[in-house]
Structure formats: C-alpha cells, structure tokens
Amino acid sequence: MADIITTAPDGTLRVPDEPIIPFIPGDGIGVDIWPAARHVLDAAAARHGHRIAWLELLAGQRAYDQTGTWLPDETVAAFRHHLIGIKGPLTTPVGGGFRSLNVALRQILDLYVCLRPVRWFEGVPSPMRYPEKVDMVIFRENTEDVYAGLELEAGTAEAKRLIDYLRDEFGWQVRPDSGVGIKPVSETASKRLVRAALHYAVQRKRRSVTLVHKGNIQKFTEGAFRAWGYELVREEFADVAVSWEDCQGEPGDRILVKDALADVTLQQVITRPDDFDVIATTNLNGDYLSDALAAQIGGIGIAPGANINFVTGHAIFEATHGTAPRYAGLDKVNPGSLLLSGVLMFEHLGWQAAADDIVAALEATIADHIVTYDFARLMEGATEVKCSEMASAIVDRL
C-alpha cells in the first residue's frame, strides 16, 4: 500500500515499499524525458520489491497556464510533506515573477546543498583524452553568494540609496549607475555544506575533500568559508579527516581535507583531474565548476543533481539541463540527466541495489552503441534512436 516516506528520531529516512514520490515532469523536453526516465525507475524498481506511486504536481509554464502562478503553493505544500522528489527542467519567467523556479525551490524548502556527481561512462563521447580520470562529487552550496539574487537594479531610488550609504558609511566608490548585488556568506551556511560533504566522503570511503574558493580576493566572503570548513574539520571531523593546515606528510587512513583557488580548479580539473575527488564550494562557484565538469564527460545532458537538506530529509532531484523548446515532443533528447538523478534519488532512499542497475544497464546500452542523436553524431557505428527507444534499451539490459 502506498505511503508517505518520513524521517526517523536519528534522522533517517523510512521508506515504505510503495513510497508515494511528487514528480513535476517539466516544460518543454520534459514530456519527452519524464516518461522514458520513469519507464527505467519503475523497471528497476520492480525488480527489487518496491514500487512508487508516482504524484504529479504542476510547476513552470503548465502551472502558470492552468493557475496564472508560476509554482502553485500546493505544489511547495506537497513538496514539504512528502520530503523526496523529482522534476524535469523548468521555464524560467521573463520579464517578472520568479527569478528561478529552480532556486525559489531550493531556498523555500531550505535546500542547502547542490549535489552534482561527475563521471564518465565507457563509451561515451569526450573532448577530454582521458575522460576516465573525471569521477568528481560537487557539494555546491545552495542558499547565498551572489547566486541568491540579493540585488538592485541601476538606476533605481533603492540602488541610489545602498550606493550612497556605501559611500557615506564605508568611504565606498560605487560608480552611480552600477547595480548592485550583495553576497552574503555565513558561517552557518558554510559549515553545515562542509558538513554533508565530509560526511558523504566518510560514508563513500572518498579519499579527499577540497575546499573550492576566491578567498585570495573575497577574503571576508570566500576566504571565510576556506577558515570555517577547516575550524570544522578539527572541530568535528579529527578522528576521520585532516585538513592540509594540520597535516604532517601523508593523511594515514584519513581524508585529506584541502582547498583551492576557484580559477586555479576550473583549470586544474583539465589538467589534473585526478587529483580531485569530493569537492565543496560556494554556490556561483559550483555553478561554474558543475557545468565545465559536465561537458568533460559527455556533456550536461547526462550529467544528475540533487538539491538536498540532510538535516530535515527534505530533497529533490532533477534534470540539470534546460527545457529545450524546439526539441520538445520530439522524442529526440537524452534522458540520461533525468534518469541518473532518479538513480541518486534511489541511493538516496536506500535503494543501492536499483539504483546499481540502472548505472550498469546505462553502460551497457551505451557500449552497444545504441544512443540519442547528440551521442550519436560523435561515436563511429553507433544506433541513433530516439529518447523513448534508449529507455526501453535500457530497461532489456536491466
């Protein structure tokens, strides 16, 4: 019988049988994507015992059309009560209303971490010559920096005010016709991502954690956050992990905590890929480095994410793409973004064993050489199929 997932006192998740799981399937591609990525997850499902009762909720331009609201309070209601779900991508508004539907989700319901796994699958086109070495964890911090959208349009009295307090206040020479964003870092915020991060390397037997920032130039906002995730590394971290500060030669059987420069990452996961494993960031950063990283291992339509609040179990999943407008209903795109969020989505409620599947029969779908067009255009012999077709191989090979 379906049911509600809940938390325990310790809090984990309780995870019915037939847990029933939201799912917004997503403007544009996403009538495309959502069905081939729910005929794996159900497949998969199957064979291990459990069964979702799937509940639709209306977000982006399909609520708007319906409601005249972009994210219906029903749908952040449903969200909250059920704690896990999963959405396609979603119509950003232009010209008013939300900034994001993407990040209002993440701030309403406190979605503080940004989990975007990057790996590569054999087989699968890459500018990179060895696209093997790119197996990376970003923990993207969700709720400030810049990326929180604190800012004042110029030319207006509200962007003339904060300019001229600047400069009366701090002796600060904004030029007037600048607008003006404010970039707020705590120490809360910064801890509790550096948090899940080492919590998720201790847990996965990850080998380091690196501590990604411009603290060199942001000394108070990104500087800050490179202190505080090393205080909590001695803090609450010291049996299992040491930071470089702190480190004499090599770790032992601890994870090595390190940080580096923002420009210095984006260069060094080209170069040096392997020298990265679990990395924690502030949340423009993480935006960067999730997307550069993506296009190294097959690009951003096979490339998953979490938004995730492990304090409250709340969590949603979900394509990391666009919605691609003038593909939609074509039954042409990649559904592998969607489905392997659906596999995080499974890790995340217990379901290894499922979610093993998935991964495994993804590999082999793709080493047959049976692909969506945008992998197909950049692989010798392969089978182009369509979206629907590359869900069904995959669930053969399950």
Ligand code: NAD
Given for the second form:
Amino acid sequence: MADIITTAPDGTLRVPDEPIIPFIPGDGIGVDIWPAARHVLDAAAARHGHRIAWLELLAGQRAYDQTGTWLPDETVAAFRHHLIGIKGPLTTPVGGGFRSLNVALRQILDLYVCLRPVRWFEGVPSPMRYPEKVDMVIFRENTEDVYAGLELEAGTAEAKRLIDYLRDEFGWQVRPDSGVGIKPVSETASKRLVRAALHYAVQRKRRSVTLVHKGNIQKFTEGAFRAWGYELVREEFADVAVSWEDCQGEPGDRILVKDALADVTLQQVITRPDDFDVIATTNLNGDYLSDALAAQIGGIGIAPGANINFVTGHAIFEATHGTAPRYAGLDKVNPGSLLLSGVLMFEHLGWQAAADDIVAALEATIADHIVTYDFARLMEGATEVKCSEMASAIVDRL
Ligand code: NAD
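Okay, that is the form predicted on its own; can I get the form predicted together with the named molecule now?
Shown next: the complete complex, the earlier chain at its head.
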C-alpha cells in the first residue's frame, strides 16, 4: 500500500514498499524529459520489486497559469510532508518576487547540500583527452555566501545608509555609487556541509575530500570555511580521516582531507582530474565548478543534481539544466540529467540495485550509439533518437 517516507530517530530514512514521491514535471522541456525519465525509473523499480506512488505537484509556469502563484504553498507543504521529491526545470519568474524557484525551495526547506556527482559514461563525447579520469562528487553549500540575497542597489537610500555606516563605524571607503552585497559564511553551515561530504566519502569508500575555497583573498569567509573544515576533521572524523596539515607520511586507509584554491582547482580539474574525488566548497565556487565539470563529461544534458538536508531528511532531486524553451515539446532533448537525478534518488532511498541497473542500461544504450541530438552531433556513426525513444532504448537494456 502506498505510504509516506519518514525518518527514524537516528536520522535514517524509513522507506515503505510503495513510497509516495512528489514530482514536478517542470516547464519547457519538462514535458519531454519527465515522461521519459519516469518510464525508465518505473521499469527499473519494478524489476527490483519496488513501486512508486507518484504525486504530481504544481510549480513554475503551470502553477502561475492555473493559480496565479509561481510556487503554491501546497507544493512546499507537500515536499515538507513527503520528505523526498523530484523535479524538472522551472521557468524563473521575471520580476515575480522570487530570484529563482529553485533557490526559494532550497531556502524554505533548508536543503543545505547541493550534491553534484560528475562522472563520465563510456562513449559520451567529451572535450577531455582522458575523460575516464573524471569521477568527482561536488558538495556545494546551498544556503549562504553571495546567494543569501543580501544586496542593495546602487543609488538607493538603503545602499547610501550602509555605505555611510561602513565609513563611520569601520573607516571602510566604498564608492558612493556602488551596489553593495554581503557574503555571510558561518561555522554552522560550513561544518554541516563538510560533515555531509565526509560521511559520504566514508560510506562510499572515496579516497579524498578537497575543501575548495578562495581563502587567500577572502580570509574570514572562504579562509574560515577551510579552517572550519579542517577543525571538523579533527573533532569528529579523526578515526576515519586525516587532514593534509596533520598527515605525517601516507594517510593509510584514512580519507585524506586537503584543500585547494578555487582558481587553481578550475585549472587542475582539467589538467589532473584524478587528483580530485569528493569536493566540498562554498556556494559560488560550487556553482562555477559544477558547470565546468559538467562540460567535461558531456554537458548539462546529462549532469544530475540533488539538494539535501541530511538532518531533517528532506531532499529534492532535479535536472541541473533549465527549461530550454526552444526545444519544448519537440521530444528531442536528452533525458539524462533528470533520469540520473532519479538514479541519485534511488540510491538515497537505498534502492542501489535498481540505480545500478539504470546506469548499466544507459551505458549500454550509449555504447550502441543510440543518443539524442546533443550527443549525436558530436559522435561518429550515431543513431539520433527522440527523447522518448532514448528512454525506451534504455528500458530495453535494463
Ligand atoms: P537552459 O539550460 O534551459 O538551456 C541552455 C541550452 O542548453 C539549451 O538551449 C540547449 O541547447 C541545452 N540544453 C539544456 N537542457 C538540455 C537537455 N536536456 N538536452 C540537451 N540540451 C540541453 O538555460 P537557459 O536557456 O539559460 O534558461 C532557460 C530557462 O530555464 C530560464 O527561465 C531559466 O531561468 C531557467 N532555468 C531553470 C533551472 C532549473 O529549474 N533548475 C536552471 C537553469 C535555468
């Protein structure tokens, strides 16, 4: 019988035989990729004795057209109640009170980890010489940094007041015609993010965690993120991990925790991708890094994502690309990003075998050169198929 997912007192998920999982198909190409991804997810689940009771929620353009609001309260309440959900891309309202519906959902549910695994699937066109060396998992802090939205527009009375205050109280000279933003980075948010990355690294037997920051310039925000990360390793993970600073010789079977400047990282993920494994980083660095890494393994059409609060158990899995309105309804685009986000969701639910099956079937489909237009134009001898046909080809190979 269909039932809701709950958390046990120790924080682990209790997943019933037939969990109710809310979904938002998404705007634009959501009409294409959601049915395709769902087709594969349902088929893989069924092969392993699972069933999902899907519950459709309204958000984005469709919600606006039907209800006059972009993110109805019932949708937020349903995600809160059911803990786990999945969504396609949503149109960002222009001047609609929200900076972005995705950012709003992350903040309302305090989904403090943005999880982006980046790995290459054999046969996928890549600009890298050795794409098989790309296998990283990014933990991007999702709630603060310049994304906190603390900005004042140049020329407003508020900006002037703040600029005057900074001059009078701190002696800081800010040009009077400046826009001003505040970048908060807290010990609380930094440590819970690094904690999640370390737990993941321990569970998945990964080799290293790299703290990526810009601490040489922003000492008390980015630099503090690095320092708090290392402090956490000593405080809570000394038996399973060791920091670069404390490591005399080899780390042995402990996870090595190191750090790298964001600019250097953007260079080295290209020149030495196998030096990176799990990455924990602040919000803006994580944003740049996830897109740069997605480009190495075939682009945003195939890069999955999740936003998770590991304490409350809330998680929303989502396509990392936008609504690509030019392609909407053409049954043309790659369903890979949303499908692989569903794979992440299955792993999160503990349905590892079903998740592994989908990955293997996707690999087999690509190995047979059956791909959507975005890959077909970069591959020799490819058979270009529609979005829905790609899903059927994957299901055939489950
Ligand atoms: P976009 O990601 O929608 O599209 C950019 C280009 O990427 C497309 O033209 C297409 O060539 C390619 N592309 C995207 N998804 C693809 C897929 N599945 N398969 C193959 N190719 C794909 O970015 P945009 O055009 O800047 O944004 C369009 C809208 O989406 C805006 O309203 C934006 O705010 C919104 N958006 C939403 C999200 C989200 O919901 N997570 C993320 C980014 C942008």
